[in-house]
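First, one chain by itself: the form predicted alone, in structure tokens.
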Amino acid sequence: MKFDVEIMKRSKKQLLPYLMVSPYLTHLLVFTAFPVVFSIILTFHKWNIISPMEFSGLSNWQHIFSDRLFWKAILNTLVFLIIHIPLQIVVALTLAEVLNRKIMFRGFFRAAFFIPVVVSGVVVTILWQQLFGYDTGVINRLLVTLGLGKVGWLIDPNVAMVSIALMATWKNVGLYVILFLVGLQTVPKQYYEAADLEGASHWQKFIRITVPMINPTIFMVVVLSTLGGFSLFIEPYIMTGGGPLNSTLSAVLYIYKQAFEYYHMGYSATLGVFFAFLIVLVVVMQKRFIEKE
């Protein structure tokens, strides 16, 4: 009898630690494996919900290199990163190194500053389109008064895609800002003391030690620019809806309305799994290019 409760002890024992992982691994499996399986069966058939799925072999994965619209969405995205992330970066990076400094009221900027990144996306995108309007927007009533003329900034094709860059990049500015605060922080300031003593100007400790210290920073904002970047959807979905003539339309957005519109899944999930890829690679690149420099 002993022999066996004790068993029973050590079986418990080695139980207790698979209990205490399984919640996270049944979210695991179910949010996570459970779509990633079903999303590249699904590139193998064609499916609109309602009918039964229907095998179509590579049709979908051949579909995308003679669908211009796709292509059209991905340098739609290219263009709003090329704004993005070197915006993103140089007004994070300005606003880290002032806040780095002893200022007044450094603590309430610094807040001030992270407020839009936990406002609703939909609430600032919604603000945004207000500013942005063309007869009644702030802004373009504000260049009336000063003089000028009005500008488009989400009718005219050449210009919306820089309003909705303009926009994402004060909405997320304020965690890069604290990312950056973070890497300076960690900058010896005996370095700094050495360059007072050779004379060096403030651009040149910034240059030459600033930012080779802050590289992994530098390069960790480049990656978290790039995939909020590619995931690009709720700015064009609710301020143009893809529009004037397609120029703000993102690929996340024209998988969706592939997905929920035209109701091609199949499609929807090959052209998602194919957006993962070409993000796998973007970032790889980046860091590549990154390290070398």
The other form holds:
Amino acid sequence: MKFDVEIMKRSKKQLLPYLMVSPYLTHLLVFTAFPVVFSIILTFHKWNIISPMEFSGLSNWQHIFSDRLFWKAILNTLVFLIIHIPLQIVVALTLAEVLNRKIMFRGFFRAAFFIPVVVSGVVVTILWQQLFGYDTGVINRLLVTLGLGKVGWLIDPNVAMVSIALMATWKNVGLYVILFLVGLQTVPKQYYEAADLEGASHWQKFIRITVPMINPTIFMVVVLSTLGGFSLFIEPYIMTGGGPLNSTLSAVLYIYKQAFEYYHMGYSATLGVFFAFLIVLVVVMQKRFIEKE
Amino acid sequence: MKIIKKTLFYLILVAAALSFIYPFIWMMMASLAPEQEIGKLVIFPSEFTFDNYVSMFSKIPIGRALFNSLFVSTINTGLTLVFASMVGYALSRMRFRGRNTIFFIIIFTMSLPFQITLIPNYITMVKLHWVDTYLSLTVPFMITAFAILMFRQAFKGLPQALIDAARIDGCGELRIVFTILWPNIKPTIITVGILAFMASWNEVIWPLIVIREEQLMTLPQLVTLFVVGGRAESQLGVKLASAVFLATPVIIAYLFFQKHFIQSMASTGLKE
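One more: the block was the form predicted alone; return the form predicted in complex with its partner chain.
Okay, now the whole complex, with that chain kicking things off.
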């Protein structure tokens, strides 16, 4: 009898860790593992959710390659990243460099740069939609007052994505300032002292010591802003609806439209799978590139 | 010379700081101004008017949306803290078969882009009849891989003696986690809590997909649809008012817990 109780106690003890991880495993199964498998199945089907699924072989995959609008969306996303990432790094690193010095009200400045980071992207987008307005927008009014011409921030197809990239930089840069500040504080002071003895200039120290030392932070910032850029959705959704002339149509917005405006579930899932592979590929390439540098 | 240089340096710095703060102040002033005065760089309304707010409240159930967002975000934060600490504890302090496998799965899922799971997860919601219920806004957000890793790391750093002493006193493992260990890892709880709350509060694409019933919409979702749809009747003031209403709770929280916000959100960068 006593023995039985002992066994029960023991098996209960062995079971406990599994019980503790079971909510996570269930969640993983339902919301991660199943969707990945189901996504892949969906890529071989046509489905509008209401009528039964219809096997369609590779036609979804073939369609991707002739779908001009999707490639336009990929191109738009790349345009966004090409402007956003370098700008983000330059501005964030400059501000972090300044905040890393002994300055007055450091905490205040740090907190100020960070405000847009905590505020919802929806707020920021509504705000900038007004600021970017053609006739009534604050920025254009300012330009006119200064005697310059108006810019079609959101209505010129060549400019609209640039405007969104500028806004995204404004929103996120505070986060990267903090990350760079953490990175800068790991650089040993002796390095700068040694460079001072050699008579190195500010700029030389920055390029030869700071940049190589904070390379891991730079990589992190590149990856985080790449992932952010690849999930660009709410900004064009609110500001432009993807226009003008599809110039701000992002990949996620296009996937969303395919699924929830046209009910092409199979095709939309195919785009999702393809795009996910592309994201992983780009991040891996970035890692290779930065490690080489 | 040095003084001039220093003054110039601070002037530029202040200008930079203002470029991040002023747009929000501008937005607030604009939402309180008569429509034709919006668009000036410096708005000091000739008369303060709450018309925009009155019209916003009459057009959309924004009070209800605020409640929905607070409710959903609070539940998600609570669930994440409880479940993630249980898993984090098991992974760091208990021995069992499959422990390392689970750990690697967690790392792997962190690098999985959400674009791949979006459509099937919507279909799951449809099949479970969870569309237009709070369940679709909470259950998928009840735990994250990142939260588990944070708790695992925190529990790893605690002395074994603390746990042994509790076990001798006859404490069960769950009681150990929540009554003995939790008070010792407050910074982690705050960090995970803020991140879970903010992630849930700011989520827009998911509610747009699974909630169509206006009374159940989250605040950012309702504001988005209000601004995009025709109901704001292209009135700038009322759009800006809805944006101010959405921004205010977070900005107030930020003013009080600024340091915690910055530390928490910076730790997302340390994921790797």
